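There is one chain below, alone, in structure tokens, taken in the form predicted on its own.
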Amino acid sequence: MLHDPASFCSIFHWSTNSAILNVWVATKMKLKRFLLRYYPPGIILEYEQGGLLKTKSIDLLDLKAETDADAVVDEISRKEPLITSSKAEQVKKLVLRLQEKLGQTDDHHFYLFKVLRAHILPLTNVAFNKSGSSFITGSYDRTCKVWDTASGEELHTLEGHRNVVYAISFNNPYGDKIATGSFDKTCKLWSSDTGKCYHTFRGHTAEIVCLSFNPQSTVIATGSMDTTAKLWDIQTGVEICSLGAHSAEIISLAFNTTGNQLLTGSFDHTVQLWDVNTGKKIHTLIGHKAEISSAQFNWDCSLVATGSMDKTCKIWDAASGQCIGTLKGHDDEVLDVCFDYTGQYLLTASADGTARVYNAISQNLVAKLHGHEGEISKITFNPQGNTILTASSDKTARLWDPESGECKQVLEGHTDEIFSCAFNYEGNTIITGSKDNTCRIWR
């Protein structure tokens, strides 16, 4: 339970660049951190209580540019006792900032900013920190490198793995740590500021191919070809538990928004839903007829989308574990799936060279994205939800309008397959990673 708000004295710091509201809340006994953070389309309250980091989410799925901001703040204040009348003005600034973003039209044309010959062997993955001020690249050369986005300068080379560095991630939104998963069966935790290795997580008996930080940045999940996923304590480096219900390789995992549940997708054709706190299985999502390629929660954690080599995407009710829809139409394997931040739209990318936009609620097809001449391995929305980015084996990345399916821009120049791409948090910078050993920054 939260303490009586009247016992707190609060100091607010407003940051319009990152849309973050920081609140340091002091009691008579001790200092407790209270962080109000925007994640489209909602607000996450983070606070320390009894030495534990806790979170609460405030749903803003229905926020529109024209919504009455005062009414939104009043509603938030009624639902959340920590948001008292003295804090209302600061919360209103946050809501107005979000509305400003929602109202922006996306006519930005990206240009090639820098080409970085990042590694001596092909890249495996790329990822931004939240602000986009730095990014990381993994490679077959057994290293992960940290780069400054603005200058293209290499900040650190993270060395120590004895095989391919395949899975990489920042602990966003904090961005002070990096996790790397390797074919050498280990995961390493690093400081993004100094390049120091904090921990080496050992225990898997085969290649690590996927990993993720929980939203609180207290736990790392790793998925392996040994058919297990493991949870690791970031502070101590100790294995918390091993999740071992699959009968084949795990190639996809994802935390939900609050971090209390985890999805693992496997070559055994199933997805498992886990309780992170107990390490116990909640549901087994059974229905696909071939290997799983991707599994994702929507924002409010009510739905799960799964892509499969059986050419379909399925939508599941997260509470019951029941399949509530099967999206058909692709002529080849579905390689990636993605919800927008509101959970209203669902994207599928396929080896047939096309992508599709669906209404996640009605399951109706909204648009088909035609234009690539090779398989699409990665698909994502920009944070504003008004542009889709795809990466393809045809050596291009493309930007699309999600409503019409029109291709707005082709990002050309790579000389080999593009397998990884990402937007920064503001949506004004893109990074693409290719088998041509380079990554490109687009602004």
The other form holds:
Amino acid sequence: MLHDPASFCSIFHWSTNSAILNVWVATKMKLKRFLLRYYPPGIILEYEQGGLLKTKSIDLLDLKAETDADAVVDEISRKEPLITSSKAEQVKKLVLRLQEKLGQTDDHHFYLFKVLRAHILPLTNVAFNKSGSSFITGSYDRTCKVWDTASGEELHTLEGHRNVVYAISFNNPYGDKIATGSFDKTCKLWSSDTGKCYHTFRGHTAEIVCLSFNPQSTVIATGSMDTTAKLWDIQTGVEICSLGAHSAEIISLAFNTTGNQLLTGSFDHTVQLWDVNTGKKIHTLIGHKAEISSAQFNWDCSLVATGSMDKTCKIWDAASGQCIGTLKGHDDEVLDVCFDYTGQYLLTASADGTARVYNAISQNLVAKLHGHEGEISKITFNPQGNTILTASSDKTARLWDPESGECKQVLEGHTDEIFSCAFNYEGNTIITGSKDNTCRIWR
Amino acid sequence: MGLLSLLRKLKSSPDKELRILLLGLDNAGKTTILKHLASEDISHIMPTQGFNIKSVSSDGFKLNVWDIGGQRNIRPYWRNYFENTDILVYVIDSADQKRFEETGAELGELLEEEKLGGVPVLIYANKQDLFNASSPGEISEGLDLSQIRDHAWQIQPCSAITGEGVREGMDWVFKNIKSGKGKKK
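Output the form predicted in complex with its partner chain next; the form predicted on its own has already been displayed.
The next block holds the full complex; its first chain is the one shown before.
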């Protein structure tokens, strides 16, 4: 009955005036089963309507271990017609299970498990699949390699690109496909099981440096130094549309949680927000005074965070496109920004060698992360939201406590700067990719 | 540095920024020349397994110098770095006569590359401090440099260890850039 993985794209927004609607909707919808999503906490309802199987998600982003479970269940059954009184006990069990997971304290100490030396040139990016059973590494040696996390064995080498493999991704949560974007101007779609190439997407006229699957895994978006982003159909391999409104290189790209909007961040100092279905621009986020380094949505898609070479991070209202806050304080370029899974924290990483933790809603500074001896180029939360991971040119990756800003651990061993790092979904394995041509597994 | 800065250096910036590609066989002295240009310590240089990049300001230009490893297994990947190159600097170990043929063949292939079409080439005849070093004249002859047609080129004797001659080579680079960069694009 309980399922962990969550491919749940239809987010159900509770609305205050839906009570009347609920009466007749409830008669037409039949609840089939519950699915549990740990990070961010949520209960997914699988239901039947008009003969079709559908899902909707009840996001419990504010849930804490100490929250009164009965109150949560009451609120859910009040607002959600599918949760009738007979289901309340079951829902409570799910809430308690989520709370149990949230209450687990994190005292995991990471050690170096394996050094993978199969690439002969520096690595670019690294990424896990949803379950964490395998991960991928891109490299200047024109290949992407697929690895088994448990053993550190190389499963496949994805060969065919004629230049640096820079941007890589699994189609999570499914994980059966891999997309690679290369300096050879093409994007390739591969089977992660066999290593076979399904499609080569051609059309960009310069390096592809960012890409993403939509959450439904039907579309790939690619961003290029040719100033455009393109959407590609995974089934047919054809270009759906080209998003051209930037006047300089696109270097960051992100879908929202539902997959109907796309962000593109550019060296032209702006971020564009696109409607994926029409290919039309919804907003241009104007305000940064230098190149954009990263642009991200929060989980409920209400906020956008952008990092810039102008040393600031800006927070934008996704609906209106208005800037609602500018986070200043870094002494040098902001190289990466990141929300935690629930969207309550916002992280900034800077070339000044420090990182900062902000409350995403109040925009107050929570903690400063001091310790790196070189610029921090990547920052990320573990899915649990209780540990921050940073990668630096000082050849170390570090783990931090988001509340106190205290450095919990230094991951040492790389002999050159670290370009990329990632947590698995469980939060108990880390991979780091370096200019020293190696990838390291820590667990 | 980080991946993002790599992307920024990858693209050729409009006016006062130059992308210089530093190539040559392994042990030719590329990294030592790079460090010399950046005024860094040269006492502990290991074979370059990937690449080194330095940004150096000189003569009003910002030089983004890409030093790519020269070992045989890495050479096929040199072409990864050809895009938007303003100047090719090719380094030769003047005292390793046994490998003149090999280095000449590599240089010949580079000069045939479409993406390096018309790019000026500076050849450093390095390690002139060694007693058995060949002279620039001997190297030019040995490598048939007079056959180069579609590139402005110059051979510059130097010693990356002492720094002698490195500056003169860069002077030639600036002269050729000042006349050439405006015409590009």
